[in-house]
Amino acid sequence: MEKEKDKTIIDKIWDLFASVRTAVVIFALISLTSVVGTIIEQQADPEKNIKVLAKMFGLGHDAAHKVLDILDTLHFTDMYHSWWFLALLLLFAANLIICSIDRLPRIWKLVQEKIHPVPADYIEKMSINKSVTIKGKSAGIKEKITASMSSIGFKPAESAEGQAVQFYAEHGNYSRLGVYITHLSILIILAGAIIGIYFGYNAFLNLPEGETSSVAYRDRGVELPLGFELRCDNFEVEYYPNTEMPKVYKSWLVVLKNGQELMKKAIVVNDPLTFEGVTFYQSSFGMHPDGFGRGILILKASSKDGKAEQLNLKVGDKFTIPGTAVEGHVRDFSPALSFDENGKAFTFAEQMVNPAIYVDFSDKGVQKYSGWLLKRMPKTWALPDGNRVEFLDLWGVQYTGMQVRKDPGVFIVYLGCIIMAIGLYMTFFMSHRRVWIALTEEKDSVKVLIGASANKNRASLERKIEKMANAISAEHKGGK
């Protein structure tokens, strides 16, 4: 009690942060707030979170809106950038540092303390001990003992005093530092996370085909300069056969800086583009808000004689099949064409699910035939007269939706994870083990006394000592 009274405020603060109980409380607070941050979508449109709260807690729209306002005031809608979440991380870091500093000197002393010979009665009192008596002289079994110790991973040293001989060895003394290496890794991961939070960003970019952007966007339209320009040369969606379900969507991107092309890559889901620490992930797609009027129809017209030409047209344009007098007139376009039970065409979606063009064909002013050419149905490209018109694409009407992420702390986090793996391996799969073997001559026999200690996984060492004792005894009998 008197010691507690003599403590200064600094001592009391130190004791508070050196407490494991404090670590549990801080970690619990981080976990609980992270749960809220997982439920509430961060930096999102408020309507999304209102719907989540209304559905989860059975609230009306107005009540859910009020709850969200409270959470927004407490910074739960952007909690990973809030002062209080940073404070929790710093408190947790301080707790780890002080806990480690408080306990490390004692552990470091054990690590640095070298093994040395001990009295025989001390070996007998060890938690792991074994005694074997064999006939003969100690000189005759030294090599066998050295070999048996080596077989279980020890390199023994020898000490002799009078008629008594002792072998002793240790390994894994630095394994005691595993928990502190794990603590260090957590601090490195926290540092990387904080750097990522305050010097990186998560954003989005909807980039139409043929357009270039030098910025990405955070919530509520906040612009984030990229430091370079990104252009989308093309975007394409591949659907599963006979369905409207996307199979693959791919964006052909070009990175430009000062007007010079520095990098090209076609990205798909799980295969992003990274440039100067900024990563673009394929996440969505959609139609340009200006509609289909801005698009360019890409067709390939081929005559039955094999003459072909690629055409870039607009809806309403005319073209001629090369080497013939057959003229085509693009009358209409549908992004998602289907036919009802009466065979009448209709558009069932605004997305480019099943694009098609309606073309009239005439020969020297006389109409010959007309019909729909579907991009996903090549059999519609063959014309009755043996000519062919391929509908390759409608370019410039779709945008690629990308998540844009910059995280300068990610490599620090990776480093922390590697160090954590090392620390956890040392903590759980390695131990500080010591072994002593004392030989004492007694008339015509030698008493072999084996003692050992381990700071953890004692059972494993005990099995090895038993195996070593049996090997010494068996080899000696075999030598007889």
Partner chain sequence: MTSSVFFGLATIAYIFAMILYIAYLAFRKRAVGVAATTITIAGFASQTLALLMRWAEFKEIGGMGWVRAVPLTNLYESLIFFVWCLILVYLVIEFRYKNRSFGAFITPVAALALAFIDLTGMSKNIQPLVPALQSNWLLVHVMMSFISYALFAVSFSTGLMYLIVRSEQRNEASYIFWTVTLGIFVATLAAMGLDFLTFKVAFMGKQELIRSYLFKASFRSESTAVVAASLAATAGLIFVIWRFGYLLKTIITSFNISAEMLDELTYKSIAIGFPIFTLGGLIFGAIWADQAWGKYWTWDPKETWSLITWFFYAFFLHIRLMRGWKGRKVAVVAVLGFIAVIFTYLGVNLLLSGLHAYGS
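Requested next: the structure of the form predicted together with the partner chain (the form predicted on its own having been shown above).
A lone chain is what you will see next.
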């Protein structure tokens, strides 16, 4: 008695999860809560969301603040990481599993069941059916039928029962499992995501040029050991010519272990570096908090007769152009130089958008000329006296900002994606097609009865059957 009662409860729960209605309720709950999550900016500064709420609902600041507090208590400000959203996703998975288990055995049995001959009156009742009468003997017709069936992609089997001969074939039998493969792929993706959450991490690393780090940082600055060291040799922003539009963000990285260089790669957005399962993505950049003082100017000075030398300097340093008595004195540096209407130079940004140095040149102590040399404008590198000073870089003042990720689940997610693509293809672009052709010999003729069915895209099979029927009757006429 007790057992019986238990079973009904389990059955009830089972039935509840196996129903499409439950699936719809879960779909709706995930969707509706997600909508809230797209309006309330996630993990954002509260003041930002208060503004959004105030604007959207016409609330005052205090009222909006109260609404946000309530939403915050319900975890809506970081809802995709909340226990209840995870619970919804797990419910979704449970629903998917139970729905599939509930229906799969029946479908599996159907799929296992091979096609077999059917009575002639069945064929006449099929959704696609044709009847052709061919005069003459049945000799040779069998071959024609087999040939015409294989021409539209079927491999027919033959059965004979007394005078009646029947050919039958099916195609895409397993396509009926496509739905379950798609469902399975969703579960695989969810599993991969969960593995990623529990065994992986997302962190960031701001690494100044020339520095080495053995850790990355999680939120709130928690250190995360990498298991190796990473050095940034250089960071560059390349711009589209004559614009402020960045074209490439590039960091030259070196992986080190015990002082040994194990890997070297220049990463750009869309092309990360992966070492021992940890991937570094180019994501941002910025200026070192210590400012320009720590930077090294890299110049290449060359005289008009071709003597050249690369120089590493500081702002304030002096240098000589090789083979001449021309001396340069680096007076000033600007990370983003521009000129106003009166031609006066000014710095318009703190980032290194348009770096420039101001250099005084003198020959044997006599002041000759001075001016700005711009990194992005090689024509400013040519000096009036024919000598040349190339401003190559101010190195060591920028850092490259990288997303650091370790996700052992990502391959499972990709596997799920591939399986999903296969499942969807089977579900939507393949169909289970069956064809029967029954031959009945009459007095001086053969009656060919064609019947076919498809669980999807019937029209296309119908056209093929039409073609086949025409081929069977036409060929025979031609042969007469």
